[in-house]
Amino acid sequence: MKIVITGATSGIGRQLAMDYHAEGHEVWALGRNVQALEELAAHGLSTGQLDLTDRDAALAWFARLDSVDLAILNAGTCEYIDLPEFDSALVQRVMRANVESTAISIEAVLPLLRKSQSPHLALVGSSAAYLPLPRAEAYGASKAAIAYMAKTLRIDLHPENIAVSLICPGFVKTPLTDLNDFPMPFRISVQQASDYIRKGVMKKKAEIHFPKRFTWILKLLSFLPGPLWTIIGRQMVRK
C-alpha cells in the first residue's frame, strides 16, 4: 500500500510510520520537525516536511504524490483551559492544528485516495470527545469536532467507495502525554497503540478505540444523564 501519514514524527504517528515500513508499505511520513523526519528517512522511509495548518502549501505539496491508498491523518495537539482565565489565543491554537490541519490534509489527500483501487482515510480523535471533561474545552471540542467530520465523511464518501475510520484512542504514552499533571488510568504504549490502530485498519472499522478496558467505560458514562455527569464532572474538579 501507498501510505500517507501526518505527525510522524513522534508519538502515535511515527510508531505508525515505522511498523508500516516494516511490513513492506510504501510510508510518506510527514511532520514539521526535521531532526524527527531525518531519523525516519534513515531509516529508509519517505519523509515530507510540512506545516499542514499553510493550506496552498500543503495542497501543492500533495499534489506531487500520484496516489494514496491510505492517508491516517494523525497531526494535532493537546492543550488545556485553566480557569478562571479563558484563554481564546489556546482556543485557536488547539482548532487550528486539530481542526483547520485536518481538513486541509483532507482536501489534499482525496484526489489522491480517489485513484486507488481501495482507498482508505482514517482520522485520529480522542476518547476525550465521549465526554465533557475537565479543562479540557478546546481539546474535547477539537476532536469532537474531528469525530463528527469523520461520521459525515463516511456518510457522502460512500458512493465513492472510500471507507473512513474515526480513531479514538485513550491515554498513550506519548512526549505530549508526558506533559500533563493528572493520573492517566490504563495508558498504553505506542507500539500497543499502533497494534490496535493497524488491526482496525485492516478490517476498515468505522471506529477504532483502545485501550477497550477504558474506552468502553467512557462509552457506558455518556449513557448517563447530563445533569448526573456534570455532578460527576464537578466532583473531579474539586479533586
Ligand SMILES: NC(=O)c1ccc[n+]([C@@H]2O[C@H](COP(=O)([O-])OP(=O)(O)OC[C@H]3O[C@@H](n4cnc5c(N)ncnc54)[C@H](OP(=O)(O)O)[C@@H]3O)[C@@H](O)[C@H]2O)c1
Contents of the next structure:
Amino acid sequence: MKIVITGATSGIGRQLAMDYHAEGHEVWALGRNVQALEELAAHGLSTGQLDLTDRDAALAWFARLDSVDLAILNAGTCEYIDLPEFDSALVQRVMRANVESTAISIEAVLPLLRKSQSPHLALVGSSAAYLPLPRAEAYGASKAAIAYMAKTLRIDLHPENIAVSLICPGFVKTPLTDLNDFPMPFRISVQQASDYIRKGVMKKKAEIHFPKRFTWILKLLSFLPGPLWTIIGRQMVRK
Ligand SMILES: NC(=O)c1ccc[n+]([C@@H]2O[C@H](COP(=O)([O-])OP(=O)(O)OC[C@H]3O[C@@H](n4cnc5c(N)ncnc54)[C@H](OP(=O)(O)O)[C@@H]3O)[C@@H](O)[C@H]2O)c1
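Any chance you could show the form predicted together with the named molecule after that form predicted on its own?
The next block holds the full complex; its first chain is the one shown before.
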C-alpha cells in the first residue's frame, strides 16, 4: 500500500510510520520537525516537511503524489483550559492544529485516494470526545468535530467506495501526554497503540478505539443522563 501519515515525526504517528514501513509498505511520513524527518528518512521512509495549517503549502505538497491507498490524519495537539481565564487564543490554536489541519489534509488527499483501488481514510480523534471532561473545552470540542467529520464522510464517501475510520485512542505515552500532570488510567505505549490501529485499519473498522478496558468505561458513562454525568464531572475538577 501507499500510505500517508500526518504527525509522523513523534508519538503515535511515528510508531505507525515505522511499523508500516517495516511491513514493506511505501510510507510517506509528514511533519514539521526537520531532524525527526531526517531520522525517518535514514530508516528508508519517504518524508514531507510541511505545516498542515498552511492550506496552499499542503495542497501543493500533496499534488506531487500520484495516488494514496491509506491516509492516516493524525497530526494534532492538546492544550487545556485553566479557568478563571478562558483563553480563546488557546482554543484557536487547538482548533487550527486539530480541526483545520485535518480538513486541509482531507481536501489535499481525497483526489489521491480516488485513484486507489481500495482507498481508506482514517482520522485520529480521541476518546476524550465521548464525554465532557474538565479542562477539555478546546481539546474535547476539536476531537468532537473530527468525530463528526469522520462519521459524515463515512456516509458521503460511501458511493465512491472510500472507507472511513475514526480512531479514538485512550491515553498513550507520547511527548504530548508526558506534559500531563494528572492521572492517566490505562495509559499504553505507542507500540500498543500502533498495533491496535493497524489491526483496526486492516479490518476497515468504522471506529478503532483502545484500550477497550478504558474506552468501554467512557462509552458506558456517556449513556448516563446528562445531569448525573455533570455531578460526576464536577468531582473531577481540581480544587
Ligand atoms: N497520546 C494520547 O494519549 C492521545 C490520545 C488521544 C488522541 N491522541 C491524538 O493522537 C494524535 C497524535 O498524538 P501524539 O500523542 O502522538 O502527539 P505528539 O507526539 O505530540 O505528535 C503530534 C504530531 O502532530 C504533528 N503536528 C502537530 N501540529 C502540526 C501541524 N500544524 N502541521 C503538521 N504537523 C503537525 C507533530 O509534528 P511536529 O512535531 O513535526 O511539529 C507531531 O508529529 C493527535 O491528534 C492527538 O490528539 C493522542
